[in-house]
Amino acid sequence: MATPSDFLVVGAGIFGSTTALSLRERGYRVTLIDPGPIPYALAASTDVSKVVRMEYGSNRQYMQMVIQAIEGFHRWNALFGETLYHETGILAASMAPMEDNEFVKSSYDMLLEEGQRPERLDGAEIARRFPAWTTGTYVDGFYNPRGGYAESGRVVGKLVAHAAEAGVDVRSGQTAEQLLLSGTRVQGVRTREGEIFSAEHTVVAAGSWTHWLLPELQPVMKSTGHPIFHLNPVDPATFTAPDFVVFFGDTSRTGWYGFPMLREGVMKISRHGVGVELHPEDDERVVYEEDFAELRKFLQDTFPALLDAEITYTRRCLYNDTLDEHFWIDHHPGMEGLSVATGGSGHGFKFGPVLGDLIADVVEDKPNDWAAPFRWRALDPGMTGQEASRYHGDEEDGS
């Protein structure tokens, strides 16, 4: 049996990870347990990348977040030694002039309000400035240079490594399986692997797994899987930054995203959309006949030199997702000494520098400005989420 400690943090993600190390920061001691190795393979954090990006719609506190994390994002540059944020800048692509489209319209309102510097580039000139962009099929846009993407495995594994230095007792290998409870009281976990870890605070941030270690939260969060491609051009320079950047391809209508040349020789395309819903550990994550379809029709209206692309790689990245889309921050209304921190709905990376003070603001009762939007709360079980990038099918096939 493990010391006990004053929080135990389920989850090593971008949520746990930050969690972990704001309490310790705060002079707690705190367990961080992970089923491991970190990064964990199946998390939603552990990718080669994720957008960092401000725009959100005429969602003005979702903005504020990200002008704040990108700083943070710098600052972990320089912690770490080593860029794993990459300020590439953010292309927004319309098919349809600007004011014809909501999200890419409302973010470039915002962008200007909160004092930023979108340029509003036309069809010829996304075309001059990005020459991958040639087919003619998107007339209006604009870029934000101050954005770009994190290598998000990368991050979350230098994160837990610098918790570890500040003394947060890190356990991999430990799968979290049952609170530990007297009365409504919860003083810990029991692991799969049959260790018990006691903390007079729990904060279960276990991503997908959350809703099934918590089953009361099933109705209100569901864990979905969305395609993703790494594709190998035939001329990898015209997709290189800056002559390249991380880029929307209409997105709220079509749900295509992706970004440059990264790291490992590859530029990926994701889609941010309805997705399928799957079990995070007992359903296979992969890629269907139809993804490739609609890949396929995106690259011969956007990048038709990407057809001939080889395509290296492909899964599903798992999204837990709440119902409205928006973040689960909150003390268990049912439970003493449990807090809950998950439901990043496919978009929780790009917050993890302001995320953990946030998640420790709420689980040590302090005010937070940012806080009241991911409480606990009751959701429609046919309501439609709010991202506002997000595509969410189309009208008329129900999807």
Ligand SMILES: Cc1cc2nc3c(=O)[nH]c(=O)nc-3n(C[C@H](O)[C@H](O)[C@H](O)COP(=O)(O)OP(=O)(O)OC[C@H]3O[C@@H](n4cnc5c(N)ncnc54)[C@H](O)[C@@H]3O)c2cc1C
Contents of the next structure:
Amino acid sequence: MATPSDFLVVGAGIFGSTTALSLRERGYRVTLIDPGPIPYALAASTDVSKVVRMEYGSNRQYMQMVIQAIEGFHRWNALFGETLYHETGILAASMAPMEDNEFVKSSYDMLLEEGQRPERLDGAEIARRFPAWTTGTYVDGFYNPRGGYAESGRVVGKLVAHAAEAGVDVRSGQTAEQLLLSGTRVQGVRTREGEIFSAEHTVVAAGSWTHWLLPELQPVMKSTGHPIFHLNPVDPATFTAPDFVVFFGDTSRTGWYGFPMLREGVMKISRHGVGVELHPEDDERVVYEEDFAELRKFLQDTFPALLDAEITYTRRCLYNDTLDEHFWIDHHPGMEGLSVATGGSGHGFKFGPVLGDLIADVVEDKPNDWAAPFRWRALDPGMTGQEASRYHGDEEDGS
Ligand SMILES: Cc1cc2nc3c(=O)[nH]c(=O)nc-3n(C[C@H](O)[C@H](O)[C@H](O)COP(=O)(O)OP(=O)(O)OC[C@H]3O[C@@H](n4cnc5c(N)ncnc54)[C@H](O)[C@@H]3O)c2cc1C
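Switch from the form predicted alone, shown above, to the form predicted in complex with the ligand and output its structure.
In what comes next, the whole complex appears, and the chain from above leads the way.
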């Protein structure tokens, strides 16, 4: 049996690793377990890149959280001694005049209100500044110089190594299987590998696996799979920052977004859409024929030069979607000594630098200005998610 700790954190993605680190920095004895090797290959956080953007429509809280998170990413770059957050800026392009595009317009207005300096660009200016963009399709938008992308899998690797140096007992190769209960008090977990981890308080931060470990959460969250493509452009220079930056191709109405050339020698395009419901272990994570067809259509309309690019890698990555697409960070209402920190809903990574303290505050019952929207809550099964940049399907086809 492992030495009992004050806190046991289950899951070493961005939610769990930052929680473990924050709790350790507050002086607690902390154990962090994960099936590993960390970063775990199937985790949502484990990827070459994630967008870090302030653009959240009219949701001021998320924008303010990202403004602070970006400061944190710069601190992490210094701490890690390596640039893993790249501030390329964000291009939010719109196929309609901004006035007719709720997400782009409200993001632009809110950026100005928050003292940021987005540059409004018409279609011709988009194509002049960013030559890979075709003319005609996009007529309006803006460039926000603050924002970019984080090399997410590497960030998690560095964070967990840093947490271990700071004294967190990191146990890779351990998969929580069963809560240890004394009445309604959780006293730790038993793992599939046969170990017992005892703790005063357990925090489950198991991403898409959370509601399989805690089935009472199944009515309010589901795992959905989303396609990712890595492309090898014929002319990589055109797709390299600063001539090509993290972009939103009218995301709230198409789902498409992507990244400039990454250190892996590819650029990446993904779709922030409805996705398909999948089990995190049992279902295949493949990209379907229709995803390829829809990618081709997007490339035709947006980056025709990429129609000839070799697609070097595809993956279907799992969001842990809450029905309202806001995170889920709270004490379990029915069990003492247990909290949950999950519900990334396809947009959680960018908050990494502020997540640990937010979760630690909730777990410690300290006040936190941002905690309210993420509390345990009842949700209407028929509701549409509220993440403003996300494509929620066309109303007429119900997709
Ligand atoms: C395709 C895709 C694109 C995305 N793009 C962006 C983006 O551009 N910007 C952004 O901000 N966010 C993005 N996200 C969302 C972001 O990746 C997630 O919100 C975030 O990574 C979730 O982190 P997590 O720690 O909750 O989960 P995960 O990263 O999945 O980590 C959960 C961890 O729990 C572990 N675990 C599972 N079961 C157990 C168990 N029984 N015992 C112990 N450990 C367990 C797993 O091994 C894993 O390491 C994207 C997600 C996907 C899938």
